[in-house]
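Single chain ahead, by itself, as structure tokens, in the form predicted alone.
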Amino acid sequence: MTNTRSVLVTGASTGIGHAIATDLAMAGIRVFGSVRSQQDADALVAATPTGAPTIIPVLLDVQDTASVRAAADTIEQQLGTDGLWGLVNNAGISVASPLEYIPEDAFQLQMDVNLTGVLRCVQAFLPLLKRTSGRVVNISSISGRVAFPMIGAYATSKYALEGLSDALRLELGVHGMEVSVVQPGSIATPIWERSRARATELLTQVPEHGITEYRQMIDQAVGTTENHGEEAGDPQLVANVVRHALTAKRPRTRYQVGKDAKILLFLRRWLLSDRRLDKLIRRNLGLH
């Protein structure tokens, strides 16, 4: 990749997005990083690695079409006649609640950020990407292939993102463009802490008998997110594969990141039926 190539990374203020943005900047790439506040913008600039091109913050809210299109106009003005080489759709949230009791607006929020938000960005930035026959990298999850209890809404959004990515790859292939999906397992990011906080709030809306019904799963889910925060992999692992997806002559259509993701997805694809996988997940989670 040369210094003239530019990449937009959404959700670049923390976690995986921040790691991707700084990694690409260290590789000499001009990076536009989307943030939602001026404070985050200032922090992103300050985090630019020494000697690397300055990461350029862009105010962008993936839930707001006008915001996304305004960001596209801002980036186009800075690019001039050049185009974008890459769009990394990383911005996302996790909503945890039993599907039986999840509020409809919380479910819609999950879909709007993790799925429709990606579509908004793709539609807004494709004109700039077509100028260079550029690439789209969508950050999915192991939950896009294997669902777990209590995060059904999150899994739904990621399963859907996988389908969107497959269709988009076929459609953009006629333009000589590549679309890759990255499927991380457990990665240490602030999403786990935010997910616990959001889940705690949502559980106040679950009736008492519902809490009793799902108590074991709720307790296990809280424990699992705490373990993820302590034992999960480094976000740099994701940054490494995103860089490959953006720079390789022939990028993969899918990348698994983390030992847990590779093992579980191998079992899912080659060895276990749905029933056996269900049994394995329940056993590992201590569910009966």
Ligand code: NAP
Contents of the next structure:
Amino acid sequence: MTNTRSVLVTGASTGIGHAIATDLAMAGIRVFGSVRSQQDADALVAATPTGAPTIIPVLLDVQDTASVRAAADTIEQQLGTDGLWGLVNNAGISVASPLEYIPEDAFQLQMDVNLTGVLRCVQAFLPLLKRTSGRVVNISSISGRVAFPMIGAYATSKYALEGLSDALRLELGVHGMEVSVVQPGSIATPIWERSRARATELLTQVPEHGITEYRQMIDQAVGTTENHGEEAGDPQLVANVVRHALTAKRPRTRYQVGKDAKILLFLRRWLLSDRRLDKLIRRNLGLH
Ligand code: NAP
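Show the form predicted together with this ligand, please, because up to now only the form predicted alone has appeared in this conversation.
What follows is the whole complex; the chain from before opens it.
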């Protein structure tokens, strides 16, 4: 085995995944970054920081088992007899709509990408990770512990990802492997714009009386996607903790990122009952 550690980051085309990939490359780690188009593959190579090992793009769609397994074969060929040190499950989307009216296929899409997609990657890459007793880092969210209205499907996927991660940590402990969960608050990435575009489309499928019923929450949620800019953190903040999870002798099981996540998750864990948390969220969102 060589000393070069290799890590796969899923969803490296933009946002947090892109920041993680470039940050790890800068730390001298060999990074495989998953993308879904040749154009994004070329852009990822071009984004390799000066002096760092070239980021290696790998085509992978987490919704497609065959594509995940093909990516594992490709990476295995490049690794030779070496193993994979880290798998960062970052690829994700946000599907926003009132739960009462969200179309079943939209809900399933949310779960397939954010939850089953992680399982697909874990299953495909574990043989390579076991060679090094490597690490898995799952990018969850503040929404993995606190649910907000209109993004109930997203919260469902992230709460489930937290459970998957806890069970996986116990299971992989027998191989001496570590599993960490990262819970960012609001981070400035294209996910907001993408979520708004998807929500606008989904809202056309909500009946008029539904729009009326949930008007205040819909407006608030849309407003959040438009105005998150000032408070949202830099993706580099997430990259910093992912690097820690991958390189520290004793990584943490959970990392909160950003003031919003740290405060709310602390309150959630130690101080607030469900009812009090509901009240706080309603008040903060300006809901009656
Ligand atoms: P983003 O900029 O939209 O990036 C999402 C990444 O996931 C893109 O690379 C995208 O690839 C990829 N992806 C989406 N669907 C995929 C699929 N089916 N197969 C493979 N890749 C797929 O969003 P982001 O904010 O960086 O989000 C990254 C992660 O952070 C997500 O898990 C998200 O839930 C989590 N998170 C974000 C925030 C935040 O405020 N931004 C907060 C908490 C947690 P394409 O470009 O090909 O679509």
